[in-house]
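Below you'll find only one chain, the form predicted on its own, shown as structure tokens.
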Amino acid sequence: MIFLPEKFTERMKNVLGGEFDAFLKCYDLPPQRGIRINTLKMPLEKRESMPFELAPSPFAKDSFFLLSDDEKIGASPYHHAGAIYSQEPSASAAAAALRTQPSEIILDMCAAPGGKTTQIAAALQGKGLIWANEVISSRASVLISNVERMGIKNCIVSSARPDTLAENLPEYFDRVIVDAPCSGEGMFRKNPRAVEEWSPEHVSSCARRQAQIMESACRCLRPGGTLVYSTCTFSPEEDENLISEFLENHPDFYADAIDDIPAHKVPVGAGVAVKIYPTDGGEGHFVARLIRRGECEYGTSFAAVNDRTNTETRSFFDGIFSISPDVACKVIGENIYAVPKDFPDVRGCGVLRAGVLAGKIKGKRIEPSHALFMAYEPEMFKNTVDLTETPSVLSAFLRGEEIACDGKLKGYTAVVFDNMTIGFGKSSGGRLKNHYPKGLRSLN
């Protein structure tokens, strides 16, 4: 049983009104478990034949409630594929008011773990660009570690105060997307932590910080262009107060109705956000969208970047494609970065990572990197072996334990499951030498 602080629910209960019984009833629930597929990886048609027994969810065509509670998602070679994404599905909400087209230049503000990210990238087909930014350094470590395992090439990295973006990249995104931290209202059913660091001076304080990413973010934004703010928290100190003020400040903004989320209409400007609350079917989650007015052309095309690629790094490539990838090539001491060759070449931005670590120089020899694997098709390799219908020796592989091949391969060679790429490892007579990382090998 969860014991909601008292202003809390106080504040809900006038709210909600008489909506508020079975508001409070929904604590007696368990939490809303979902996946969302990766449809860079695997069309929608096929979830099913995976071994989840899902429903679709109202809020995104790619998400799904998960119905089985003893799942362990992440034990799945699915998700080691980074075929899904393990998320609430209300959360799933905010970049689907995006309205993401393909070859669009897309702003992830506030990123990690790479939810909303993972899900714009799907969007834009392998077209574009998604830059992903992330404050906090340790988390966008695990914003990098998600990217790589959806398989994601035309993603941007970095980690940067909204402020230094703003000032670095001025009207230079056709849409931005703020998921905000915030009080986390619309936690509190999956983590008591939440509960625990409740306050209303916590919320005042997140409304305060919120206030300033919006500042930042308004400015990256071209005209014409859509800037989507959401919460995982229902105070409307954070919510539609705050944009309604955002609006009044910003004549040249304009919120756009959200008609297609089954949830709570809350009215900010002229226009209409959406409230999920767990009678929804969700967690909770807040959706504002605002356009700015004025026009520009969507998917402007970027500034060459230098590329540096040499008879080393040719093949490199050569020697682990069969088809090899249309990339060009940046050296950064001795890591080898594979970016489309019309990637933005942007400096003083906290950048982390651009495109995909293709691998490490060491010595005379280049070493490919998992996720060079991971965001290519099967087909495209010299080398492959299928574990589809070995399910033994799949489990072996993902625990990092050398396996056996045939003995007419040899080299680097792409590990698939279920027709995605899902590692890699070296083949010599007869035997696949296990290069799967330490830190995502499976304890099963």
Ligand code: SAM
Contents of the next structure:
Amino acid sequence: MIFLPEKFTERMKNVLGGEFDAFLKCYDLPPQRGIRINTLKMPLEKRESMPFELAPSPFAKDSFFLLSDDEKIGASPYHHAGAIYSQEPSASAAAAALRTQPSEIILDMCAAPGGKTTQIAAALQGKGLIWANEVISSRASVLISNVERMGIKNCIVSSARPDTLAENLPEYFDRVIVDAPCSGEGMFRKNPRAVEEWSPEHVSSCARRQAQIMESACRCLRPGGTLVYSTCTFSPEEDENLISEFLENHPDFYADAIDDIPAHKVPVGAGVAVKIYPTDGGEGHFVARLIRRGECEYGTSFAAVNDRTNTETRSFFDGIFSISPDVACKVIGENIYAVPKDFPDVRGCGVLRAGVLAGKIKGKRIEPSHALFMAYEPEMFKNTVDLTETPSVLSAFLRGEEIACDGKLKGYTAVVFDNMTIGFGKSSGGRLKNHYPKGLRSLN
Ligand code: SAM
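So the form predicted on its own is up there; where is the form predicted in complex with the named molecule?
Time for the whole complex; same chain goes first.
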């Protein structure tokens, strides 16, 4: 039983009129749960082989309602392999509305924990750039972990204030998404804390912060570019009123109607945005798509990264891969990054990660990272151990245990599940020493 704040229900009654009773009844039902399939790792059709009951969601083609037990998701090898992301379906609508095409240059301004970033990365199909920014640095680590788990190679993760990005990267991006911090009214069924933290004052302070973020976000966008704004709240102050005011102050932007999401249409300026209520089958999301007037060629490349590939890094790659990835190496301190060759060489933007963390220099040797293995398909590695048909050995590997392997294998070895790399170890004398990261190990 959820005790909704009185001022919230009063406002919703005014906004929804005759639909209010149906809206209120939804709070007697359990929250919707869902997953998104990461097409960088697995084609959508393969969902049939997963042990979960799913139903397609109307909000994005890679999003599904989860009808079976939620708890099994995090422990599933499909989750460990980065093939799925737990996400309530209405939250998938915003990244879908961005309409990302491969090779474009995209900014996700408020990115942690990475739901939208990882969805946009799949739409990029490994080409172009997804720049994922999270101002709160402690939240950036979970973002990095999700980017790594989902095998994303073309991502920059930064922790910078939106105005810092606007100063350093003016008119740099083809598309920008602002999934703004909000009062979270769409989280009320899922998270009782969202109800406790709610107040009219909180709504107003969120709206002020959102307006500031939008001022910076719009400066990062090229003329002709697309800006998507989303929240998981229902308050007009944070949603349609905020966007209408933005459009009034920025005549170089107009609202582009979102007509392929089956939910409530709400006016913004002279256009329409969309609001998904629990009665529409989601927990709650608001999505507006704005276009900056002008012309631009989406996906035009930027200054190429400085390649620091040298004899040591080349032989490190040669020792691991049978098909070497076409990347540049960037050495920063003891870390080696495998970076797409057309990546920007950026400074001063709080960058924490660029491309894939390939390994760490430890004295005279280089130790590969989990992220390097997660980013590439099994067929690219010299050594592989396939545990698809041996679930108990796979579980032991995911718990961090040493496992038996072919005695002929020697050196770093990719561990494979259902045609996906799920981790790695080092094999020698018929044993595979486990390198599955401690923080990701499964407890059962
Ligand atoms: N896009 C994320 C996803 O799909 O997983 C969720 C983003 S969450 C709704 C909003 C994020 O904005 C939070 O991670 C929060 O830390 C961040 N944030 C908070 N204050 C901010 C500010 N002033 N500027 C930019 N981002 C902020």
